[in-house]
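Okay, so here's just one chain, in structure tokens, the form predicted alone.
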Amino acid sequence: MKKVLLILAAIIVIVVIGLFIFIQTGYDKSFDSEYPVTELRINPDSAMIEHGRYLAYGPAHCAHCHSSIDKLEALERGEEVPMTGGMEFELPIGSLFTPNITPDKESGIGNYSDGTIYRMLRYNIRHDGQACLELMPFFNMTDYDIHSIIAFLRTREPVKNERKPNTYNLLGKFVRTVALKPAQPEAGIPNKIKRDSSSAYGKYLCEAVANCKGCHTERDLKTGAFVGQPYAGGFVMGPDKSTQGWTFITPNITPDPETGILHNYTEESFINRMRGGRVHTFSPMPWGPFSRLSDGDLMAIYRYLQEVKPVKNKIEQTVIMPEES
């Protein structure tokens, strides 16, 4: 019997070991082969590039996640804040940094190619060829806004920042290693696409743009899939350093009746409320960014998640105070 346990122990260290080398060997690898970077050079006009510093500070809200968390009170205000990075995420698989954006050579993009950064806003796949977690969900944004985006952040002024390295515990690595994959765009995404102010745009801009339903539905904050109904929230987001110790629960924004928080909203008084900035001092929805937005993309969204599946899934609490968490 002895000797049996001790060939299981044996077994049991083996597997372990053999498990640690597999993810410390493997969650660093690169998709270069699979996504190739290809060759693209965009020359943008000045609409492309006004088009780009819209999106940029409006709907994508890049700014908001890419400065730092004291310029973010001047991103409120209206201010285009650099986008040096920096911003911590922390995650239960490790803690990420944003990083810098702007066309610093040493610390930004300036070195990176236009389909260097093509690939990671399409596929999610880094310069170095790793994939990230799909905390930016422009997978399926049209070539031409993702270009609109790329030739505005050419424009902006070099800022050198060095932000920290990720670093992940044993849990991320074993995720970066078994489960973390690029992008997968929907197949027929057109190269442009009509800006009005129908439920169809208004899709678009929740699902390619402004991730709505990326925060508005529950996800598993180990892979980033989804677990919960679209846009019925449930998405926890906190304590951390970006939230100041509170945490925050998204509010179920389908049309139900009972549960859903836009059920007696009119498109005015959701406009309204969009233009009304934040109440909560930490709370992640980039209110800022969204304010900016015009008039008919607001009324596309309000028309498109009055047209979403209703689901019954009453948040009874959205905001938890440090002390309470």
Ligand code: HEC
Second form
Amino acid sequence: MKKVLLILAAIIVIVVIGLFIFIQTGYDKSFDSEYPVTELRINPDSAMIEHGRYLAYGPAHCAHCHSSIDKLEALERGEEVPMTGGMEFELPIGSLFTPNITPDKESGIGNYSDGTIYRMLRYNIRHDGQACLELMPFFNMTDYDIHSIIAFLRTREPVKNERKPNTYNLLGKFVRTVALKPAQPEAGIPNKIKRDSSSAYGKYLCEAVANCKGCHTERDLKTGAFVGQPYAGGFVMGPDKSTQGWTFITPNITPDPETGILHNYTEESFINRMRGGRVHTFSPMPWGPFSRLSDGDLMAIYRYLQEVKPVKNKIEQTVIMPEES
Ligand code: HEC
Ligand code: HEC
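Okay, that one was the form predicted alone. Can I see the form predicted in complex with heme C (HEC) too?
Everything in the complex follows now, all chains and molecules, and the chain you saw is the first one.
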């Protein structure tokens, strides 16, 4: 009996050690061989660069995450603050820091090829081959838009700012080892999409560019998986450093007449609200970048949201003060 117990204990110890080694050696695995960097060379014209600027400081809100929290106010005022990174996201799996995406050769993207940055936006794979949690939702963007953004980034002033390494706890390493995969873009993404005020373009903005769906749908923060109905709200953000201790819960933006907040808006008042900027200082919603959206883009978003399936989901409170949480 004693011998059996000893053997059992030994097996458990071996399994635990094995699992530990598996996680420690697997969490930073590289996807370079499955997703090699392509030989892409973007040849932009000035219209593409301007379009890239509009996307990066507007709907795609790169600047909102890739600047430090003390630059947020300047960004909200309309300044094109350099995208030097440094914003921290505290998640159940550890802490992620945004990197410097100015063209500095040592600390930024100056030495990354077009193909390297393209792979990040299309597949969420970093320059070193590691897959990222789905914080950046651009994998269904058109090539034209991705190329425009990359071309614009190249025109910026290089600024030195070393990247802070991400830290993962054991849960984070486990999730990364067993569940984390590169993003899976949809089949048949067009090379370029017609930009007009139609709901079709609105859908593209909400899902592939501005991440309205990503934030206004309940998700599991450990894996990033969607667990709620699209646009029905309930995704909890914070309290953490980026929200300065506040907790935010996204409202339901489906057209449900009782529980969806969109019901309170006409097209005109929606555009005014989006232009109006933030009410809550530390809300994670990128109000500054969104206030720069063109009328046509905002109309397109409004029109699309009217077509989303109405979902009854009452969100009692969207903001909780630090003392209460
Ligand atoms: C919601 C926040 C958020 C937004 C919006 C965002 N990023 Fe990021 N980005 C991150 C985080 C966090 C990382 C680090 C991921 C990691 O290391 O796992 C990152 C990493 C990157 C990298 C990877 C650098 C490398 O190591 O290879 C590039 C390039 C990048 N972002 C460019 C962009 C561009 C361009 C945009 C706009 C189109 C953008 N990001 C918008 C949060 C964001
Ligand atoms: C990074 C997460 C995030 C993204 C991306 C995001 N939202 Fe939000 N949104 C929030 C949070 C959190 C709130 C509640 C706090 C607030 O009002 O700032 C909110 C509030 C709102 C409100 C209510 C404002 C009010 O005053 O009642 C509307 C409308 C809205 N979002 C629409 C959108 C649309 C449209 C998009 C895409 C263009 C979008 N959001 C993208 C997080 C996000």
